[in-house]
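What follows is a single chain, given as structure tokens, in the form predicted on its own.
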Amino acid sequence: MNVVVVGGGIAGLSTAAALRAGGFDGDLTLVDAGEFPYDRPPLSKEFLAGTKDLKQIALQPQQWYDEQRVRLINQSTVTALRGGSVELADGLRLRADRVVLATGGGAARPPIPGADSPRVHVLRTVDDADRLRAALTPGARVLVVGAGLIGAEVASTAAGLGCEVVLADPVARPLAAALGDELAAWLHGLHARRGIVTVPAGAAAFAEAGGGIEARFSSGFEPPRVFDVVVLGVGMVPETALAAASGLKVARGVLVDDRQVTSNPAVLAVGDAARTRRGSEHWEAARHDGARAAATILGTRPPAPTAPWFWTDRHGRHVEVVGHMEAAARVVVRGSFDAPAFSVFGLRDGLVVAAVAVDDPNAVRAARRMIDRRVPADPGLLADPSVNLRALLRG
């Protein structure tokens, strides 16, 4: 059997893994339009900061696709499907039995006047990162519109890197239905603490003024004011074109069943290019998409669900989520927002269904553990720091 691999990010890469692991012998081909595979969440971070280079950021070393017999064809990309086919771009077509597309996603451009500045960045690849890490420059004017996940990662790189930085969301508590109103207020509040001034509006419009951008606020916030550089950190679009061009089913995403199967049974998709039930776009969901395909091709039982879990690094602090914290009726503090570390756990019907750990990872595995086993717990043990987390497991 050949099977084809078509993007080389977590996902794909994931699922090639897999199938090696699962035993799979056929001809296996990953093909990537970069130099090689790479990680994405250090774009925002260390790659952005200039403390870690490509290669530091590669999903594997050249040795590891010898090794593990993965054709690895880079600096590529796929133009059609064709019945028993896959056909590159410089004309050479690959046999495939199978073709798992894993083609990721863009970052989303709305439609904002002005927005195709090149003062306008956007943030998912690395030359995406490289442009913009060359505008922030000590003293840059930054405007960032979107405080999720990679417009706070950006402001906080981006303050650290010594910019004057201006974070835009019209969401008063990014992330309150992952991490819970309060601690999300506190996440947020980093931001201001670090110097950083936080907008409690969206971006409207922009236009070149005064040898920088001007940018105009939702919300009647307060006059235009002009920056030298604008990160645009509002959400992804899913990488559909050679889907929809192959005939598969399309909407916001290509469309898959719970074995990634589209709607060819010789072609599945992963990662952020997949539409699914579970709906979510961090990097453990691509890995267990890549795991899922991967038994599927193979024939075997696909790894049982667990709960769903990312992470965040900004102004120092790292932050893991595990579980759905908008199912919870109680949280529980176990130490203080102002300790250097902490954790809040979410619970229903005498379970933990979520929890927030702030520089304490020990309590996100713990926590992982007690949700998917079904441990119930006792709110009193789990707020007590002197109460060693491992020991609650027994239940």
Contents of the next structure:
Amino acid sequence: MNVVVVGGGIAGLSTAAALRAGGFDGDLTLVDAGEFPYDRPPLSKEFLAGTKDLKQIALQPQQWYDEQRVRLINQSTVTALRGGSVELADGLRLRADRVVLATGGGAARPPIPGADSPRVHVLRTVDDADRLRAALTPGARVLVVGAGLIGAEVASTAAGLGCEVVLADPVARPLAAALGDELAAWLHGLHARRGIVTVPAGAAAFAEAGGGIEARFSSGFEPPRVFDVVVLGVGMVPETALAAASGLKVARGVLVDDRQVTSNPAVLAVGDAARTRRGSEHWEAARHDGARAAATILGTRPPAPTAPWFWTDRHGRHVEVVGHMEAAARVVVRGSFDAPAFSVFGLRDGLVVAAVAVDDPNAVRAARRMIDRRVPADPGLLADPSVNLRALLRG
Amino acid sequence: MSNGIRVAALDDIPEGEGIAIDKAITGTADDIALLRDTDGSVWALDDTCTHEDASLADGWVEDGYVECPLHSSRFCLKNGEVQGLPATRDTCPHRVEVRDGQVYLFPNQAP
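One more: the block was the form predicted on its own; return the form predicted together with the partner chain.
Up next: the whole complex, starting with the chain shown before.
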């Protein structure tokens, strides 16, 4: 059997790795637009800060592709899916009994007047990050639009590089659904403590202004300001052009079933390109998609589902989130928001449904197991930092 | 050296957790994480995750593996093999012996 994976982000690479780990012995090709597949989370952090280079964020070293017999076709794209084969940009055709679309997504570019200025950046690829880093010089006036994960991380990195940062978002407590109101407010508040000006508004328009770009905000209470650099961090748009052109069902993402199979049984889709549950646009979710797609191709049992998990780093704090905080009926704080490490547990019907940990890694690892194993939760014990969470897990 | 370096009492390491032994004591390039599995056995690996600067001694130890506290890459306690991204390189295992409730480390010897 021949499998062609289209796209070398974490979802595509995980698919290839899981196929080989599961004993797949056929031809396996990975087509990627970049020099080699790289990890995206560092693009808003270490890579943007310049403390890691492209090689250091490679998803796998070069020898891995040889060892795993994965044929990497780099700096190329698949332009068409035909029955039993795919066609590349240079006209090359590859046999493909199964195709896995891992085409990812692009940074959203809302139609804000003036947003086509070269001073307006987005962040999705190493090229975006290289361009942005060149602009983040000490003292540069930087506007970050959108205080979600990418926007907040870019704001933190830019502040660390010595920029004067304004962070604009009309939402008072970004990420509140994922973190809970109280922790979301605390986390957003870190920006101001770092000297970042937070503006409770969106961007309404941009215009060239002597030696900079003037931003007008969506709230009339915010006066226009002039910046050197603008970064839009306002979401992701799934890359579905190839899927749509190939006749697959697409509705803001390639439609897939619970085995990652699209409306064409020979084509699967994984990661950001695939439309699955809300809140699944994270690194680990993409890995799980890849594992599921591989199991489908191999005809083996997919891995057991686990509570979703993601992390974010900003202002020197490492934040991890597991489960679905929006499903919690009450929250329990373990420790104090002023402490070097603390966590918040979300409970419902006597069970843990979510947790957020700030520099408290084992709390979130314990919580994940409590969620997956449906361990009965005692709010009093969870709230007591002197209680060992491993002991609670053992029951 | 043939008897190893006594680095801890077994009771110093709770099951499912680890402690880091300073490289000044072990004479190795990296600190060494002493990791106690959930079956009570003790293992030793180079302490720094091969992905980023995180201490595996602060990780979650369970059923033969340690999970990195930063991004959850897992490493096999017995041989240091990495089990999944984001880390891509194995970490180095070291031999450990427990005698009379004391943990002895044999740096740079295969387990």
